[in-house]
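Encoded as structure tokens, the following chain is the form predicted alone, with no partner shown.
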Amino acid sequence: MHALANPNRFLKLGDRIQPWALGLCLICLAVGLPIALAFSPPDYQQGDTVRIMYIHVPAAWMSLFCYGVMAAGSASFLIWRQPVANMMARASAPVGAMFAGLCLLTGMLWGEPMWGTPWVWDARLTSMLVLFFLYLGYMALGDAFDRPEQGDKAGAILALVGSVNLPIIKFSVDWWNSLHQPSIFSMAGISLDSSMILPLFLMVGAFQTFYIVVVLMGVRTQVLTAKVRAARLMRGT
């Protein structure tokens, strides 16, 4: 992994991965979305409302995954001073914020018919809202300093501190009384009908590969920006 700390080497690897990730994203989306929204069976209790799950659950998973990458990249940046790790963290933040916002929005659309209200101050919902604000805070803090190095360090510290929220989100429905449905995956197995697993995982694949494509683009942009900044400093402009 330390070999990928070299930006040029990382970009070469990214150039190989990105077309495959984009193709896989389009395939998963083209196959998974029609199955999820049209051909998968309705739930025996929730009816067609359950189709929101195929957007809501992958968005929730990806919002946690993105923050995990952000925290890991921040730790690597603070410990080993790896610039690519910090770039990965910074590129993951807006994507994670988008997924967290989508999770909250679809959760409210799902909650209205199921609970009779789009929002309750439930532990799962509240901790997910905190995650959304952590994303926004990380992005704002990273750009709040005149020197980029100071913003990177402050943002990395916030990302690590905020990572304590991840297990709270995951286990909140087990630790406290909650209106939210239990997690699909648990020690007891998968609490989902087999006919719903394929479209769900296709949508997860679409979201995951979308993340890879966008983050690789974000890292490339940051590398090029850093090179331009370094060139200007050498010219004294």
The other form holds:
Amino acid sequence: MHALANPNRFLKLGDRIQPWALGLCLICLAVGLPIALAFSPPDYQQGDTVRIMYIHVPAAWMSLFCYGVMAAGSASFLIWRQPVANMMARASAPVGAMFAGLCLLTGMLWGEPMWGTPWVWDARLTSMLVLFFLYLGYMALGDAFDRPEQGDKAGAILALVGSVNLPIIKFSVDWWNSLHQPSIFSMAGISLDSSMILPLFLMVGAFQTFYIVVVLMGVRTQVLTAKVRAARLMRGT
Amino acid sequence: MNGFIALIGRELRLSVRLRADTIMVAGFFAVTVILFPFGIGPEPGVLSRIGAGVLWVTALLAALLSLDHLFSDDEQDGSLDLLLTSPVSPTVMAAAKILAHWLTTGLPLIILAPLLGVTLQMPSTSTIPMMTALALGTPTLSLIGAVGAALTLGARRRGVLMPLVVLPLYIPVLIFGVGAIDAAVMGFEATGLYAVLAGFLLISAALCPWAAAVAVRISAE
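Following the display of the form predicted alone, present the structure of the form predicted together with its partner chain.
All chains and molecules follow, beginning with the one already shown.
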């Protein structure tokens, strides 16, 4: 693990992982999207609208996952001063915000025919919206300082403070009565038909590998930006 | 402990002699609440229904406005650096500033709220629940807001950045604060909602002064 704290070594490993992740992402999308959107069976109650699930659920999971990475990266940046951890956190934020936005948007499109309303102010939806704003706040705060180091540290603290929201989102459907259905995972196993599990997991795989590709790009950009900045400071321009 | 009391004394003296915060925040609170009957219309049924929400949202904005210069005044005149080099730990310093902020801006709102509730046609039975909910909730607003104020010290476009950072974290307090008043007005049991508000207060009292202190130290580096 410690070898990866060196940005150059991390990027070398990233270069090796990135093509595989990209290929896997494309394969998952090429196989998963047709199954999800055309060949999987329609739901006996919801009909074809259930296909929104194959985008909505992976997006929701990924938005939580990205925040988890952000919080973990921020913690190890604050505690052990790992610059790469912070770069991972910074790179995860826009992706997570995008996934949270996608989750909210597809949820509204799904809620309109199913609940009869695109939006209700219940715990699940509200906490997801809060997560979206936390991402925006984190990104805005990180870029708001003249000294980049100060933005890094301030953003890291905000990410940790905001992480109290994660368990609230995860358990909101269990704690409060909600229009939103409970999680398909429970102690009793997965409450989803096997014909729907395969496309769902292919889509999760596609989203996850997409995230890896984009985050590696983001970290590389930040390392290069830091190098350019250092070089310019040395030259005094 | 001596340092803690001395710091609170300093903040309170500053507030009294500059006569800034308390009166301006209370004035902002009153004027903004009074805007709602004009904006929405004076029907008593509508006003009393939305009264709790209006009071809470306005209290939230008032807290946010006054938190803006919780640390930045001291940062600009250099006394923040002196406070950080003093033997008092930064966490205690942040806790003292937060408590002083609540005494000068949160407490007046609690006293003023029943009066404004009357103008919003809220029933007299709502007075005690309103004051209880605000008394449990406004310290949390000061605590969370202090972290935001410390994090944005020295940031560009601070005025728009602070609400973006702090308001999402205020939402749980708002939800349960309004819920407690509404439940009491409608005659339901509100103890559970008070307990949740008290829980928020305890968690943020334990974590926020520390987080604010870390953030202040980062900005002073």
